[in-house]
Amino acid sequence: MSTQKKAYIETYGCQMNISDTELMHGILAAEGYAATEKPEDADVILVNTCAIREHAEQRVLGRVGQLQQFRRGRPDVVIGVTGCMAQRLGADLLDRAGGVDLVMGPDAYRQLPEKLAALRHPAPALPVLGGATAAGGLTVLTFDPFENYEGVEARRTSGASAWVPIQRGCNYRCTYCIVPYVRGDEKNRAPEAILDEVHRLVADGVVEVTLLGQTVNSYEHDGWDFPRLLRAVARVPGIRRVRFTSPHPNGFTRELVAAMAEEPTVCKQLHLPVQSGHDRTLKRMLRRYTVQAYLEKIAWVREAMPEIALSTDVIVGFPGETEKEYHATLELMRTVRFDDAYLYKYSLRDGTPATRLPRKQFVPDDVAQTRLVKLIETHREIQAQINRSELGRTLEVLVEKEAKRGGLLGRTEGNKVVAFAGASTLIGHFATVRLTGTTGATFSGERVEDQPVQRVA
């Protein structure tokens, strides 16, 4: 019988945050921990968290207390708390989430293993580093101006696609955002590391990396900018596809634009946020842009590449938002008709600018709900509509995986899902597949052989 230590971390919020999830996992197995998808196997359970929304974290409350049933009979497994949330509240989470052992920040991961020892075998007079001991649990809150986890060999989970991270924290500071306050100011690596993480990853079999950074086209070290990193990355041999997430409008240029259009491994696809679609609302949100500028820059895209897929961010409902900036948002989703959309009603966090703000100018929960729906709405209306008139084309896929309801699931350049019937050898391959129905947000397809992939002209 094995007696080899098993970890399970489950993970909320962004890809920043599935990246830092694969990072725990390299640091645990370098210390002889075995990765396990079932929480009732794991010595050591953590749940990595996202602190963007309210909602987010009362799931991850209510989560909480359901690991500790994975306890029963077993009083030495660990249950910790990481990431953005942890950072946010601290040790007030031992308090809140009852039978929580560790709190740990995003910059704090490389003492995961010293800190799960310490828990084990505690000592009557432990010293801590950078974090305290509290209601029988431990907190580990530190912020490392330098920490990029540079040498950490990530444990990746999927064997053709990668997530490198480039940059950690943020310089901007929105004033709804609680980003820059959990994960600190901006943090670029060495380009040399980052070449050579993506040149070790092609040797692993990776065909597929997105670059990631909080806004990751500021991204800036020793004479190197983002656009120089995109095109290197697009040229190491063996890539077939880059993508990045996500750029700030603010620093998105021409010459950004030109990489994308040549280099022909970078995808034709981008997510860039935009919020609001009324300056009065961005300039309150401190988006340092005008929807001018946004749409100025749309413009840049689509005419280098005019079969671009593009994405967004919106939130509604920022306090002080009146009716006519909310139809300015409305007519902006109309105006660009974007590919995609992540869409949300404001969530005030503590410790943001946006709290500050009298009170008499926050929206209504049940307006901002009201203009959340009708947003839902429009945006699928139109993604319905883009959809429906790529039915019949040829692409190529990226194969990702197999489809709950059988058959497989890819992705093609424009980041757009596509389930169809296959073998499952198939994954982490390529295929070519013709779209032959949609459900609004993804295709149906059939895999064709010997047939060229179609591009927009």
Second form
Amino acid sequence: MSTQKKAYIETYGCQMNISDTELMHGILAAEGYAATEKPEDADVILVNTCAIREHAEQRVLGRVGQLQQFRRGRPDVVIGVTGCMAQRLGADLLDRAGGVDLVMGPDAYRQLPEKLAALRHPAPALPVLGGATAAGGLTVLTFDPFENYEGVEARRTSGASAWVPIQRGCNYRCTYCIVPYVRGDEKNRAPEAILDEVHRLVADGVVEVTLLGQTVNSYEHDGWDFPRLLRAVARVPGIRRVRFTSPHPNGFTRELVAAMAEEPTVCKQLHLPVQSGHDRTLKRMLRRYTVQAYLEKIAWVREAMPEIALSTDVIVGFPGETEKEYHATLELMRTVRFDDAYLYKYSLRDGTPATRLPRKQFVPDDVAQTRLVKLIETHREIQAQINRSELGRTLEVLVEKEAKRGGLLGRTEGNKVVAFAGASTLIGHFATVRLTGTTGATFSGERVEDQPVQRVA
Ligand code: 5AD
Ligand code: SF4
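Okay, that is the form predicted alone; can I get the form predicted together with 5'-deoxyadenosine now?
Below is the whole assembly, all chains and molecules, this chain first.
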């Protein structure tokens, strides 16, 4: 019987969290832990959490309760909560979610092996360093302005596609957002380290990378800015596709547009969060741009890359948002016609500036819900129209995985999902498919061989 320790990590939230889970697995692997997909086999169960909306946190609290079952008969199993919600709630989590042994924020993952060892072999005679609590759990919540996990070998499982974090934290203070308070200020990795990593990924068979940062285009290190880094990554021999997420509209410059347009491996796809279509709301969100400035940037992008696929994030029901302001957001959606959109109802996050707005300004939940539903409907209609107009095109997809209902799933350059029939040996490779049907949001297609590929979004 193997005595190797096993770690199971469940991930919630954004791509940054997926990437952090890969780092945690890497840190644990260096200490002899194997990764497992089965919590029932694990010695360590971690839930890597998101704090961006209340709903995400509720789900985690429920899940931590469920995970207790895997301790039955195995009292040594350690259950930990990591990530943004851990940082936000700290020791309160030990009380609110019964049976949590470890609460660890996003800057402290290097301490995982040490803290796990302390929990598994407690030394009651000595005080445990680093926030031991009455409940017997450990909390590690220190911010480290220099921690960017340089030197940690992430454990990746995504095959031909890889997330590459280039930045942690955020220097903006959008009034609704908890991120700066749980991930701290912006810190950027050295370009040499990033490029080294990309070279190594390519040597391991990776053909697509997505550069990650909270405001990825504000990247700056020793005279390198984001367009320069993007160009350098795009030119690493063997790289076929480069994406990045998420840029902030501020600092989204003509230079960046030129880098996207001129580098053939940079996907003609852009996620540019707008949040609201009205200047007064944008101002109160402290977004620091106007609707006109946003639209101007979209115009640059479309001028340079007419085939670009665009997506965005929007929040409705921000405190004080009037019906008129909400309608301006609907109008913006109709003007830009996004290929994809992530649409949210404002969620109050304790500790953010928006919570200090007068209560009477808060939009009642039923009103916010009605606004959200109508916005989703509007977006879906536009999305379906765009996607129907693409039917019949032949393009390249990078094959990601088998679909649940059989067949394969691939992604276009524009980041759209296509389901098609094919052998699983195609996973990790490019295939040429013709788009034959659409659900509105995703496509079905047929594989075609030896067909010229049209470059479309
Ligand atoms: N409520 C609702 N949505 C939020 N987002 C960030 N904070 C909140 C909040 N308090 C959304 C923004 C952001 C995306 C990742 O999540 O649209 O771009
Ligand atoms: Fe949050 Fe604004 Fe920073 Fe994005 S830019 S992570 S929305 S504070």
